[in-house]
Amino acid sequence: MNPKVDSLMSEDEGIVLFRPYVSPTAAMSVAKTLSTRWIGQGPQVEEFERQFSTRLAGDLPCAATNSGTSALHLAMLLAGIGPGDEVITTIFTCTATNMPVLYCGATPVFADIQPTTLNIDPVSVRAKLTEKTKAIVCVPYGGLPCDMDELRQIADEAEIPLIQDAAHAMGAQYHGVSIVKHATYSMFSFQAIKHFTTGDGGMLVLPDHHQIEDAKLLRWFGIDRSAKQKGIWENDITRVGYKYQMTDIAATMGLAALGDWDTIWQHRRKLLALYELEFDGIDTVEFVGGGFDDRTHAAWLCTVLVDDRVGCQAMLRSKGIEATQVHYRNDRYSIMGGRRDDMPGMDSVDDKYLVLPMHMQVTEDDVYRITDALRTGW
C-alpha cells in the first residue's frame, strides 16, 4: 500500500485502461520511409520480419501481415483447414481468433477455459477431439502462455496442428525458450493497443524454412513478387491468394518500436507483478494467471477476479479508473453457433473477470492508486 497515493493525481483525471505505444523515434523514421520508392510492401517488411525474428520470435522464419487476423488466417490456409474440417478453439479470445475459421468453411469447436488462467482447458481440448478435428488453437489470455506441454501432445498424438493466436504474449516465454518453439504457427499482433502498433498489422511465424514462400505467395495475390520485380511474368499463379502484406509505413513503426523492446518488457513486467504484489493481501480480489515459475507473463493485461463485477466497475470509474471486460465468450455470438451448456469453467468467471490499466503511461504510483481504491471495497 502507498501512503502518499491520495497526493498523486485529481480523482478526475482518470486513468484509462488502453494507449496506444508509438516509439518517440517513429515520426522521423516513417517521414524518411515516405521520401523514399518504397512505401507499399519493401525493403523495411523485411528488415522488420528479420529483426523481429531475431527479437521475438526464436529465429523462426515470419511473415508480416496487414493484421493479426490475416496471420491466423495464413496460418489455417497453409494448415490445410476448409470445408467441413472442425478446429478446437478456446471459447473465450476475441472473436479475431475464430473468425478466419469461418472464413475457412470450418467450425469452430470450443474448448472449455481454466478459471484460474483463462486459458483453453487440455482437459476439455482432448474430450473434443474427433475424426474431423484438424486443427487445435490456443490463445495465451493476457500473455501468460498455455500449458503448451500438453496441448502439443495432444495435437501431436492427432497429427494436427497447434495453432498459436499470440496476440497477447509477445514476449512470452515457456520452458525458458519463446512460445513459438511449442507451436506449429504463431501469430503476433500489431494493433493499436499491443505491446505496441504499427497503425494496424501482424506477424506469422512458421515452424521452418519450408512454408515461408508459400506464405508470402499467400499474402499477396498468390503472386510471386521477386519474380514480378525481375519483371519476369511468365511466373502463373496457381493458389487463391489475398492482400495480407505489411506495408513498409507500418514496418518502419515496427522498426523503431523494436528499438524500444527492453523498455516496453521491463515496465509492463514491472507494473504486473507489483499488481500481483499488492493483490496478495487484499481478499475481495483474485489475481489472474499468478504463481507460474515454467513460464513467464507477457504482461499485456491485468486481469482480476471480483464478485459484484458491476459495482466493482463503478467504484473505479467514480474514482477515474477504466476498467472492463475487453473480451468475452464467443458463444454469445450467433454467428458461432449460440450458447455452450458444457463449459462449467468459463460459466464460473463469466460475471467476475475484469480488466485493469496497464500500459506504457501506467506508472507504479498508478498501480497504487487502483489497488487502493480496490482495497477500499465497493
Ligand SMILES: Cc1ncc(COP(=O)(O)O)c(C=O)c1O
The other form holds:
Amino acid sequence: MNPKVDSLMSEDEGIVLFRPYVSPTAAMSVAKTLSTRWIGQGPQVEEFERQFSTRLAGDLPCAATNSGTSALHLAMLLAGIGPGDEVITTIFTCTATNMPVLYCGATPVFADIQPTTLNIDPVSVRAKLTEKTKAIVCVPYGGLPCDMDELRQIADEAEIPLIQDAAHAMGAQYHGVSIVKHATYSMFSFQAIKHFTTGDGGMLVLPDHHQIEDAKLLRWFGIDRSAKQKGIWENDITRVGYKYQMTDIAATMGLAALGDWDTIWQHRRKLLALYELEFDGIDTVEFVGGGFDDRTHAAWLCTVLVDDRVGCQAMLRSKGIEATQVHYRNDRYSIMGGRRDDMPGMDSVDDKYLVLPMHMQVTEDDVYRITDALRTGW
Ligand SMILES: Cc1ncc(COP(=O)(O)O)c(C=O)c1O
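Just the form predicted on its own so far, so send over the form predicted together with the named molecule.
So here's everything in the complex, that chain up top.
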C-alpha cells in the first residue's frame, strides 16, 4: 500500500473523508446540563428518546444507549439469541455489526452482498437458513435501505426476527416510511462521524411497547431504575444486565443536533445527488446504490467502484482529497471464522469499492473538484 494513502490526511491538506457534526448550540446546552443534578441518565435521555422516536423512528419505542454496538447487543438479547444459535448477517459491514453475535455466544453466518448496492443479498440469505438460524441482520450500507420486502418475507416464513443495523441510515425510508417500520428491531449510532454525534451513543428501536421495559432493564444492570429512584431498594435482580445507558450529557448533544436535522438531511442528500449526477458522465467510475424509487438513501457514504483502487486513491490524495475503504469484508477476521469461499458478490467488488468525502463541511464545489479529479483519470 502506498504510504501516502495509508495515513490519515489533515484538514490543512485538503478535503478530509469524515468530520463530526456537532450542533453550534450544543456547547451552550451541554454547559446547562452540566450545572444540573443529572449528568448521567436523566430527563434529557428521556426527552431525546421521545423526540428521536417522533422525528426519525416512526413513533416507535426507543431506548438510548452508550453506543450503537450496545443497542445492537440489546436487540440480539431481546431476540433470544444465545450459544449454539446461528445469525445470518452481511459479510460487508463494520465489525460492530457482528461482534454482538459473538457476545451472545452465537455464530455469524455470512450472506453475500449485491455488487450494485453492497447490501445483503436476500437470495444468499435464503440459501444460508438452517434450523439453527435465530435471526437475520441487515445493514443499509452507506444509508441505502436493503431489500426489506424480500428480507421480511424470509424472516416471517422462518418465524425469526429481522434486526436492522441502521448505523448508516438515519432518515432512510422504504416505500415512503421510516426503515424502522420494516424490521423487528433497529439500531442507530451517534458515534463521532455519523449523521450527527453525541460523542458516542446509540438508539434501539423496538416494534411495539411489549419489550421496552425489558430493554431498559438490560440496559442498566437488570435494575428497574424508576422503582429505584423512588427509594425502593428491595428490587430483585433476576438476570444479567449491562451498563449500556446513555448519559444526559450525550442526550443534550443529541437534542441539539435533532434541532438541526433538516439542515443535515438536506445538505447530505444534495451532495449525494450531485455526485450521482456527475458520475453519470464518467465511464471509469460506477456509483453504488443509485436508481431506486422505492427507497430513500440516507446519504451517509458516497461509495464508488473503480479499477486500480490504490492508483485512484493515490491520485486523489495527490490532489488533496481523502478516500478510503471504510469497511472490510468481515470474513478476513479469524474471530469471525476466517475466509469464506462462496461470496461471488463480495469477491467481485472487493478490490474496487472506495468511499469519497461527504460531510457537513463538504461543499458542492468540493464535489465538483472531486469528480473533476476522477474524470481526468489515474
Ligand atoms: C454498520 C455499523 N454498525 C455498527 C456500528 C457501531 O456503532 P457504534 O460505534 O455507535 O457502536 C458502526 C459504526 O460505528 C457501523 O458503521
